[in-house]
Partner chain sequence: MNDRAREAELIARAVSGDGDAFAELVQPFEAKVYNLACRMCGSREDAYDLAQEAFLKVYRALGRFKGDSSFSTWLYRVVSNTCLDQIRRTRRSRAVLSLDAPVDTEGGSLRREPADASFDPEDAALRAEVQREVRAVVLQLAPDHRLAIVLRDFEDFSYEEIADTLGWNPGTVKSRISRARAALRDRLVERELLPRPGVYSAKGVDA
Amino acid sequence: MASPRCANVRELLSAHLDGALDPHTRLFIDQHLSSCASCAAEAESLKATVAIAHAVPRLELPEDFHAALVQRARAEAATVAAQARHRRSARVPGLTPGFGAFLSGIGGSFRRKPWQAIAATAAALVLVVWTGAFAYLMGVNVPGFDLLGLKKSDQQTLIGGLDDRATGSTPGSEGTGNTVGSQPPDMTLGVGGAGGKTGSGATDLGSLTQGAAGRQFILSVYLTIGCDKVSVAKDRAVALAEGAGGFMESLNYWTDANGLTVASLVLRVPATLLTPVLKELRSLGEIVTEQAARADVTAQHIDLTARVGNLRLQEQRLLALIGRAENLTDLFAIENELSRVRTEIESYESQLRALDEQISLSTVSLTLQPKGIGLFPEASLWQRIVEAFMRSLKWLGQLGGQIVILAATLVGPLVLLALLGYGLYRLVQARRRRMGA
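Kindly supply the structure of this chain on its own, in the form predicted on its own.
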């Protein structure tokens, strides 16, 4: 094993041969080499290696070497810069770079051909479904829609209906000729014809009162009449109701999107004069529709009357007990019960008065419209196309919303669990690094 002095000398041999040492150090090395055969042999070997290196001929670089080197360096720099930008874009604020790389990997996987095919298939499916919905709203019989429980008669009700005219319109609504008033309830007894002359298709009110002896009924009539001048017919109808001792309960008067003036009135007419008033109303123009309804409220009227009678008797008994009260406690208890009974009497009497008013005053729902447009005026082809297109877009938006809700319902918990698991993983890794340090 070489001594420490020999080790120091051998480290300085290369500099000694190059003449890079100071005179004092060079003298020290020469003295050591003269007395140490091992270090002298090392020095001779090093001299021979240097001589061989000097004897090797010098190679000349190609003329385009520097230009090629610069070009390659620029290409490598562009590649490194692109990779750095990709790493920065993969980082998500608030998350670790590793998770950003994970998201970047997911994005890269979606850019592969299988996922591109899935996305193209989904887009084609949405386009086909939307096209089918648009065609269905246009009235085309689309194959397969019957499997969804949709029929041709359901086109008016699909996602709100294509034509709002079927339910009547209010002033300012987006209709195209809303001409039908409120529809009668399920208790309709008679339905008149449509499009007849004055008085044609009139409902026989005698059928509404047959077998009505001793019974209480609420009568309602629904009329749609085509008139030459709606404004004149409206004033005439109000005058007829008031002349019979009734009144006008409500009035809607507007011009729809087609420039047609329509009036919708609710008239209250004494039940005893309903027949002559209807006869005069029918003379205002052509009857488009006429419906009548009768609601039997006999049982309700009897029940309210009996309740009021029983409570009156209870009130009389309580008044008699007040004079027999022996102390203030009994007196206060009787007065509280008397107050409760009188409150119930007032409530039931109010209901009975309202019911008697409905029985004595029949309701006539009257819609006045220009002549010749029918019950449901047919929209133009362009209007149908525009309406169907807007409805189909609305339906497509609702479908997309439902898909998003479904995806959030199914994927949301999984994403939360994945984030929780990743956070725990990072926490364990950090703890392990601290313990290893």
Given for the second form:
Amino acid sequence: MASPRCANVRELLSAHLDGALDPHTRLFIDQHLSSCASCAAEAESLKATVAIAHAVPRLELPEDFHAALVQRARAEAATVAAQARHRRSARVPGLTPGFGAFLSGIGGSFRRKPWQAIAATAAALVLVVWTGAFAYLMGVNVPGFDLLGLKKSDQQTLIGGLDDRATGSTPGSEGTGNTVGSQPPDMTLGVGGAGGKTGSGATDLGSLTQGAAGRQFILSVYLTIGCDKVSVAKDRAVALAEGAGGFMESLNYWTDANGLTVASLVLRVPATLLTPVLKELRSLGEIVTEQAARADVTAQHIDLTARVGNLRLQEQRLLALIGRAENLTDLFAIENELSRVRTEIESYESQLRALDEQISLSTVSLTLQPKGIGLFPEASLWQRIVEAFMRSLKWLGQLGGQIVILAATLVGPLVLLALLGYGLYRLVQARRRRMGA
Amino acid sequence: MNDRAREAELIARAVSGDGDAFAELVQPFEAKVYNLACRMCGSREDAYDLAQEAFLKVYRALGRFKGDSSFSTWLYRVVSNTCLDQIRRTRRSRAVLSLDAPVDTEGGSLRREPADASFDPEDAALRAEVQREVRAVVLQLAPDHRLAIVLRDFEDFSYEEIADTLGWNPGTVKSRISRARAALRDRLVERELLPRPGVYSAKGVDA
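Okay, that was the form predicted on its own. Show me the form predicted together with the partner chain next.
Below is the entire complex, every chain and molecule, led by the chain shown above.
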């Protein structure tokens, strides 16, 4: 062992042999081995030792091992189950004696007056059914129901008035390192069928894609189109995205319970070509809804870039230190720190890549459905009757909901009052009886 | 992916009290765990009991497995800790093989390995005396060092897997493996089962 450096190297030889060292440490050791015969011999000897250890044959598992384990596992399962049963049976009365007594009290009073039990059950049933019907009406979409009352023009969404909003608030904060000042708010534009906006169907996304110079956005568009042949339009949409250098990320193509074929696609389109592609997509049929959103990720981007830069500097400093390590502890510490820094760099870089990908490729969520779904420009008499009936049901549901809420609000105070009243009644009764006696 | 789903299903069934599901869940690990136990405690009978005990511990603790790590990592953690506990418990009561104990040659003469470049570790490993020495040295290592070399060189774990399984930091893993291997090497050289370093160096440099 010629120098302290040799001692360091020998300590690392084992990990070096397994390729478990950081690339720079590895290089450092390789260089040393090529110039130090004694350490090189040591490395060879260690290699032979490891080869011997690796080649020592494995032992066969005794034949009855598995059977024995099955036996013991079954026994264990039985014990655990027995314990669990024991715990369960012990817990109920132990945990809440008051509540238990309360329950049995109610049971007792119902035994004395069975009609009360029947009435209570019936009331509970009514409540459950009512709530269920209410939830159904409110939560579940009756096909075409929501759109019944709307005219076609209402459902086209327009994206406008964006330019002023987008450019009005761009602080010149690029390149200022980690700290970034206020940024333009993320925005969502256009909501289908809600605002009742009317006007020309031509939608201009130019402002969306260009935005403010120097800032970075993730663009998402949600588009629903009614078309003559969904299968054809679907293929056309994919071809459009691919033609623009994008791709199809996912496709759902199904026929629903009413026999309507619907395709739902997620397309990724280069942000620079989003406007022309959207234009083509809209020409596939009639626009039912269109929404667009953009998220400003400039700050996030700058932050990630800065972090990677800082870590790279740190990496350089650590590399410089490794040749100068005085002892083993330092060496391992530096080596550790180096691999930690590398891991972090890789993690941030992959986040950065993902972000870049999202920025450069806009997402178009496209739903293609047959023309006329949800649109009844000339509703027949029967349809109007159905519509009116559905409306009345919905109204009833809402009313029911209000009543339920009111009842729920009153339950607490009413129970309290009832208890108080009952207590007073019993008190008065008792006093009367005593007086009578 | 399918294996993962199957594994999750077996875990759920085992937790809810299905002993057979548990046996199926751990069957792929039985041989490895048994070997690990053998290397750690030295005798096959003890290893058999130790491995069974370790699996039962895994079963009892299965409800606490939250899927933070892979199931196999978690299983080896429980098994490793069981082995370490067992070793620590019996260390004082049991005579540990001395480093200076003479090699049992079983009537045969101890073959001297010529110190030349034609030394073949794989051939060496097939010789009973080499295997015995390897086992004996491993058993003399401190429990942590023993576990490190057993997992690395006998069970073929990667450094990361060892760090994850035992919750050691990477530097500790490296240094423990390094120490254990050095001890093994010194012992093999001492018994002349391995050429002395320098004599057969690949570069042809003399010691």
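Since this is a predicted model, take the numbers as computed values, not measurements. Residue numbers count along the first chain shown, from 1. Between two forms, the rigid core is defined as the largest C-alpha subset superposing within 1.5 Å.
- Annotation for R340: C-alpha shift under 2 angstroms between the two forms, rigid core superposed.
- In a rigid-core overlay of the protein, Q71 has its C-alpha displaced by at least 2 Å between the two forms.
- Taking the rigid core as fixed, one finds a CA shift for Q300 smaller than 2 Å between the two forms.
- The shift recorded for the CA atom of A122 between the two forms is 4.9 Å, with superposition on the rigid core.
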